[in-house]
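This document starts with one chain, in the form predicted on its own, laid out as structure tokens.
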Amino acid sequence: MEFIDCKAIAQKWKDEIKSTGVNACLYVISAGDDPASAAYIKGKLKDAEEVGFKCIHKHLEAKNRDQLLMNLTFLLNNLQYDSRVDGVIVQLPLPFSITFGDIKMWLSKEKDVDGFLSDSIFDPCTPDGIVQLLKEINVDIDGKLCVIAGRSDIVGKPLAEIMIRENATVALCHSHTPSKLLYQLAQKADIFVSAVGQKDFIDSSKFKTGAVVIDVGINRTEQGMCGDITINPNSNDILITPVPGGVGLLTRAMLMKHLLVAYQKYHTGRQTR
């Protein structure tokens, strides 16, 4: 079993972005006091500074749902037409049970660097980062069996669509998939992605020799942070992403890549990938 050095790969991507000399601008909107959101925003601000991008963080205060929704939609509508801003993200979750669906019509698809809109010019950052990681480590996706556990709108479902575009054979598992079938698929998978957010969801010894295992899970325990996959030293010869220091770093680096593309698309009419 070998851990994939996601930290080095994310750093490589950020170094490539910095070398372009582009000074793109990211606008981050948040509300509420969720500690995980604060940590994610801090990471995004750090990455933006590292690659030479400007990052504006606007924290909205509101006493009730209507007021916050009004402030959010007003700000998003203005940002659609602000040529100084290349990418806009709304940090979720939002207070008062406001969902992305409540505000998405005011977000520009060209500036949706998170890739959450159905007509966004970008794929969501985490699935995009996973696919680019596989290509970075020279994993041939074409014709491979890719098993994905988790069917969220920001990881599981879009990743399945991307993998199909890359000519993989895809099995999308979820909470109603019988455990026996899940384990059978896991044992056959060339690529296995776990995005269920459940500690000890599956043991690393379940995978066949040569499998590539991507652990998207983030689970906070008294012992610290861990992924979905239990690390078993008796596992076959597989490649696996660590938690922490794995997919999260790739997701953040991919956000910076998306911002670079948004800048280039708007300011120069050309695009690199």
Ligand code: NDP
Given for the second form:
Amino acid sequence: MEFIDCKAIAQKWKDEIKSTGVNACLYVISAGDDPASAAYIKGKLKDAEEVGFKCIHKHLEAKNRDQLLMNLTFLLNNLQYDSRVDGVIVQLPLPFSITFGDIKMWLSKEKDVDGFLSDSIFDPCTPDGIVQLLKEINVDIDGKLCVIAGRSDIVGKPLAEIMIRENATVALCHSHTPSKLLYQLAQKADIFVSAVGQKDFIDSSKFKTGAVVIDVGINRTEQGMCGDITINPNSNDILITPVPGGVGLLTRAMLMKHLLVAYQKYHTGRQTR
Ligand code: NDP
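Would you mind generating the form predicted in complex with this ligand now that we have the form predicted on its own?
What follows is the whole complex; the chain from before opens it.
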């Protein structure tokens, strides 16, 4: 069993972005007091600075749902037409049960660098990062069996779609998939992706020699952060992403890649600022 050095790969991507000398601008909108969101935003500010981008963070205060919705839609609407801003993200979750669906019509698809809109010009960062990682380490996807656990709109489903586009044979598992079937599929998988969010969801010894295993899960325990996969030293010869220091870093680097593309698309044939 060998861990994939996601840290080095994310760094390589960030260095490539920095070397373009582009000064793109990311606008991050948040509301509420979710501690995980605060940490994610801090990471995005840090990444943007590292690659030479500008990052504006606007935290919206509101007393109730209507007020917050009004502030969000007003801001998003203005940002659609703001040529100084290349990418806009709304950090989820939002308070007062406001969902992405409530605000998505005010986000422009060209600036949706998270790739959350159905007609976004980007794939969502996590699945996009996973596929770019596989390509980076020369994993052949064409004709391979890719088993994905988890069918969320931001990871499992879009990943299945991209893998199909890349000519993999895809099995998308979820909470109604019988465990026995999931284990049978896992044993056959050339590529296995776990995006469930359950510690010890599956043991690394379940995978066949040569399998590439991607652990998307982020689970916070008293011992610290861990993924979905139990690391068993008696596993076959597999490649696996670590947690922490794995898919999360690739997701963050992908966001910066998307921002670069958004900038380049907007400025193609135009004068740069
Ligand atoms: P969701 O909570 O939205 O979805 C979890 C999925 O797991 C659901 O589709 C659910 O099925 C499925 N599931 C639950 N139990 C089982 C089971 N026994 N067998 C198979 N599937 C099961 O999760 P997200 O996609 O948002 O996130 C998943 C994990 O990945 C979380 O730990 C999250 O923190 C992490 N994450 C990490 C990122 C990174 O950059 N590293 C980015 C995004 C997420 P059903 O649909 O039937 O309920």
